[in-house]
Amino acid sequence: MAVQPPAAALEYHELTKHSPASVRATTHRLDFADQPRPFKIYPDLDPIPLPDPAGDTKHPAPAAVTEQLADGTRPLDAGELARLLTLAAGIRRVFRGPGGGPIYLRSYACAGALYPNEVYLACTDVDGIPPGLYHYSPIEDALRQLRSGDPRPYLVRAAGGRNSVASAPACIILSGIMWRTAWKYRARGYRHLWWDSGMILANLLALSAGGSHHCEAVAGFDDEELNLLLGVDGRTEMGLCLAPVGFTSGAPAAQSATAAPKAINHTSLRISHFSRHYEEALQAHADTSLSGSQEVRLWQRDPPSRPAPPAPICPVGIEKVIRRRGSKRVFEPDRSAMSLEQFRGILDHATHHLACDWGEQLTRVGAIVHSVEGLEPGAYRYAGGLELIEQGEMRDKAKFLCLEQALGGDGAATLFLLADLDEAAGSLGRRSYRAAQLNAGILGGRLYLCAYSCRLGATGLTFYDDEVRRFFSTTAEPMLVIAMGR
């Protein structure tokens, strides 16, 4: 296949790279008198209650983020399904927010609490749940019926055939309607779409692995199809990626739909009075999008070989390290340092093999460290070991890097996730940046539950794009800050 750049989507990256200049010549103001819903509701179609989550696997968090899968079996059922969904995308806990109204704080990290991404079921063969499509409503713990009957074929013919999606028995698709976040980071908030999603993935495949259910991030389907498949427009609201849950190789395979689903239109309230269009955003969506299950198929990559899995830290249960989670606002400097072993033990597990259809981590890790016994604090990279760049106290540059954000170097360690976009482009083609972006979410995701099974905290943070990239003389991209520390 001729490998075409993601031209749009790079150019779409230089004009939302933010800089001193741009953040102090912004002039952008909140409305909060019309903040968007933060959920989708459709007023026609009644919930379905979902039953109480299965109980706790307590697989051990690290484990579980590696995508160890816990000894004996569960049945995937509607329990089960309650497990991974209210745990992977639910509501924790409930605050007053500035503009007077409830902000809903769920079990991921989301940039500005706002999130933008919605969650659809597609069922084949689950006890309790029939064959369909349903949209999750994490407010109501509830379930929506858009589509009966069996959507796995259709599902498979978007997905190009994909093994893992013709032989799960369930499917969770993510989605994004951009607006949620554009109306606080404008244009930017294209890229909030991707690492939102991939701290969802994170959980989702850590949850997955702790029940014994093989689960993998599958990025590459046909746009069109899907957003047909969901009854979305591709413009206001778009399918993001899929999560196969519970394939195995055995498993028998559904066959791919010989025709596209027919269109649905079920009506889902406004999610503000106003809403406003990126084009610039929704040009780069445009250009690395894919069509037809033949350019699916060339894209789509098989996972590397899985290796030995790292040396066991912090041995807390995933679903007690979820729930405790959260975006710490504070470090104390003097109190935040982290033991060495920690903190390897933190990359190694977070950086491990990723069940994906892109086929490698496309994420690289910089790292500041600022007070991590037994390491000298300074600049590093990381990469299945760590390499000193150069020695000396740098929290005010971290600081700095960050927005001058004091987050950014009151941790113990400021970790910069990196992509070099040309060199994804050169081997995955268009996709690539969608592709480059989720990575950095799903390791971000992993990284926030590696820390807070180690009773750390960790916060996601964003960034000066090129004064980062300066920083660590390199050709790759930002495309995540995580802080960590006590």
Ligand SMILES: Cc1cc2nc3c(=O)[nH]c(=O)nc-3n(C[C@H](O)[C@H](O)[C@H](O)COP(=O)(O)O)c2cc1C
Contents of the next structure:
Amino acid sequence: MAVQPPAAALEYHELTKHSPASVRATTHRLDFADQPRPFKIYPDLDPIPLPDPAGDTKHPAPAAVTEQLADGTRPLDAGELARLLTLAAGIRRVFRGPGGGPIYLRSYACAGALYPNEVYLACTDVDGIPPGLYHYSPIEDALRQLRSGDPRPYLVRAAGGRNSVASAPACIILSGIMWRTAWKYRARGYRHLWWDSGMILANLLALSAGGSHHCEAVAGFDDEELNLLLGVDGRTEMGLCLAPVGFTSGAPAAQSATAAPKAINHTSLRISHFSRHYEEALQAHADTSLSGSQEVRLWQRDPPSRPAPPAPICPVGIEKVIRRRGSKRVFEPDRSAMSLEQFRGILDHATHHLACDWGEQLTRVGAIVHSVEGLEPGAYRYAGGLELIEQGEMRDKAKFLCLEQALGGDGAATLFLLADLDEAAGSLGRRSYRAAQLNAGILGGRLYLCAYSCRLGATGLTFYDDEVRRFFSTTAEPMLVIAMGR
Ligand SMILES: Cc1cc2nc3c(=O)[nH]c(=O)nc-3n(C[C@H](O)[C@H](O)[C@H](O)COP(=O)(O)O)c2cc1C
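Can I have the other form now, the form predicted together with the ligand, not the form predicted on its own?
Then the entire complex follows, led off by the chain already shown.
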């Protein structure tokens, strides 16, 4: 079958680019009186409190980021799932936001702290949680049962028989409610669904490795069937990705269901009075949808063989690092450097092997180095090693590229995560657009974890798309920016 480019998604991408002119022309105002509710609430379902999370694994964060499993097998029971859920996607702290209401900051970074993702848990064989499909409420650290009985055959069916899904006792599923982020970012908010999902997945993959559980990012599934399973309409809320946890070769694998699941229709509260759909984003989503197990199987790639891990750096436990993380709002005024060893180590770990169903990492890194001891300031390309493109002090340029935000030029280095969308489409077809965005989000999340493990700070940043492309003289598109420093 010929590989098709994601035409509508690429058009969407063009339409939602930021430029100095587009940012200056915007007249968009935020309606704080009707800001979308950041939590999905099922008023008719009783909460099932999660037990206390299992104790910290203290597995070094950089090793966990590269998915080097901790020694010793932990049982995947209710306490262990509580550790995964609360640390991957739970609440970290609360503060009063610009609209006057509380903002519940989560364990993962999220553009604008708008938290468009919802988290679901499909359980087959977990001590302490009966088989079923659950919604995770981060504000209560509780589950609500949406379906009883083993949901795995339906997931196996939706995921084209993917072995990681078929042999996992539990699977975490992320969805996106676009209006929560489109309220501020409008159509560009669709990109955020993937970036923010990637931030959660980076935590989840690393926490799973800490607990010695295999985990994989799965972006290929039959969209309609997954939405049906979750009980979401595919427009207001859509299934985005799966993360089967705890699969082992030789474990009993579930058969695929012979039919799609029956519809469920639990009432959930409206998230705001006014809401709007952005048709160009919905078109991009429809354009990148898969239907039927044959199409899903054609999408799937085997995970590449795992290369040797990079030399260890900054061995702080993964749980401690996630609790410590929080996007830096200012970098130290003396602009003190990070060491070259740290910089290289962070890049080597974050870009290392990724367990995913799209095969190889799709993201490359372009860097503007401001203050790394032992490295000339300037623009670099990173591909397993650092290659100087242009030498010179470029703080102002980096700040400009990051939508003229000071954070873009104040740190020790600014990292531009790039993906060649045409190349990705050439090998992966229409679904490649989603994978490219999600991959960038995971890499961004890994960069956060490695930086905080090394006692540095980091923040995600947005950018002027074509200005970044021109700066790096590349056909690859910028997907996300991470600035880091002290
Ligand atoms: C994809 C992404 C893009 C972001 N873009 C910006 C940005 O342009 N400017 C900024 O100041 N912070 C940005 N952030 C940081 C968020 O504002 C921050 O993650 C959010 O407020 C939650 O706070 P926390 O990271 O401290 O938990 C971004 C974060 C992510 C994940």
